[in-house]
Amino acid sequence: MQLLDGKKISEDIKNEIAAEVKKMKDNGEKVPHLAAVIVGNDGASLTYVGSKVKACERIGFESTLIKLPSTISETELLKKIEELNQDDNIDGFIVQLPLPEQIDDQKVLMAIDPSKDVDGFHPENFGKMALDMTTFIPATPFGILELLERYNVQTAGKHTVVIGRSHIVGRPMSILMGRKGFPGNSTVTLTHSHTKNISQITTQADIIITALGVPNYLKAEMVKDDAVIIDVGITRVPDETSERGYRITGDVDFANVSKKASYITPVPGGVGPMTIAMLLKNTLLAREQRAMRGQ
């Protein structure tokens, strides 16, 4: 069994991006600028956005954090997004989800300029991804592809089972794993809450990508020997022995499944760090594309 070490690979990617940014600075070029919009005071979102800002500083990006009250109206938030769309200083930006209930997530994502949508959630970017065109791939799926590529995990002709059909992970992964090229060229089964006899399907899988958010859902008996396991789940489970009062747990019963897997991602330290690294990579791509357009 080999760990797919997202912590290590994400550091490698950040170092590569930092070298690119240094070249930009040495040439007197504008460095990438990422903005993050956060609405309200959700603890997990604040931590996550904070780590994105820190990562920007580390690699030499400029970053802007825009904190807005949870009482903000949809109209005001859309106005803020339009300001960011028009701001030539900003290459890419994200709006951290979830948003308060008075705001329609879909309306907000639609309002982001696709050329600045470094989360890759805009329908235009999602459609391009589905058609194998150059675009921003959502950061978590992009991170999974990068892990598979850097560990040279073979995907061609394999049976990939994706558990979960969210627009952020499950649906894009099901498209990307079936695309032409590497990683890709696998036969994909997308499973979800209405799938019957899911264990019969997972025991036939060469690669399992699970993004359910149900702690320890995937058990050893649901996995065949030498399967590749990608665990995207991340749940805070109460734990009195921990000083924080909780521990982070994935969708996979790691202790038992790892004994059968050929490759497996740990939680934490697997897919999570890759998501931030690939968001930075998308921002670098956005900057390069804007430079080519003379912006």
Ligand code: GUN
Second form
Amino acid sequence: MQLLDGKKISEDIKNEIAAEVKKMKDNGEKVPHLAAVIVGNDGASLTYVGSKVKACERIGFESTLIKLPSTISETELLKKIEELNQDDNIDGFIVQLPLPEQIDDQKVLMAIDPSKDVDGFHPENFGKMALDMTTFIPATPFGILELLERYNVQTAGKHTVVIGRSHIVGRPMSILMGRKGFPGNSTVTLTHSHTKNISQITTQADIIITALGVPNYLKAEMVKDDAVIIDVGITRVPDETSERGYRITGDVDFANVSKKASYITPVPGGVGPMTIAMLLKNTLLAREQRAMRGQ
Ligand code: GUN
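Mind pulling up the form predicted in complex with the named molecule next to the form predicted on its own we just looked at?
Next comes the full complex, and the chain you just saw is listed first.
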């Protein structure tokens, strides 16, 4: 069994980006500037966004964190997004999901200028991704592709089973694994809450990508020998022995599944850090594209 070490690979990627930023600085060019909007006080979301901003600082990006109250109206949030669209100092921005109930996610995602949509969630960018056009690929799927590529995990002709059809992970992942090229050229099955006999499907899988958010969901009996296991789950489970009062748990019963797997991502230290690294990569691309347009 080989661990797919997202912590290490994400450090490599961040070092590569930091070297690019240094070149930009040395040439007197603008450095990438990422803004992150967070609405409300959800602990996990605040932690994720905090990590994104901290990573920016570490590699030499500019960053702006915009904290808005959970009671904000949709109109006010849309106004803020328009300001960010118009702000020449911002190369890319994200609006952390989920959003409070009074706000329509779709309206918010549609309002983001596609050229600054470093999450790749705008329908224009999502459509381009599905059509193999150059665009921003959503950070978590992009991170998984990067892990597979850097460990040279073969995907062509393999049966990839994706568990969960979220717009952030499962849906784009299912499209990307079926695209031409490497990683890709997989035969993909997208499973979800209405899938029957899921074990029958997962035991046929060469590659399983699980993005459910149900701790220890994927058991050893659901996996064939030598499968590649990608665990996107990051659920906080109460744990009194931990200082924080919780521990982060993946969708995979790691202790048992890792005995059968050929490659497996740990949680934490697998997909999570890759998401941040690829968001930074998208922000670097956004800056480069803006520079080419003279912005
Ligand atoms: N919530 C969970 N993952 C993500 C992500 O990648 N981007 C945003 N904007 N919100 C998220």
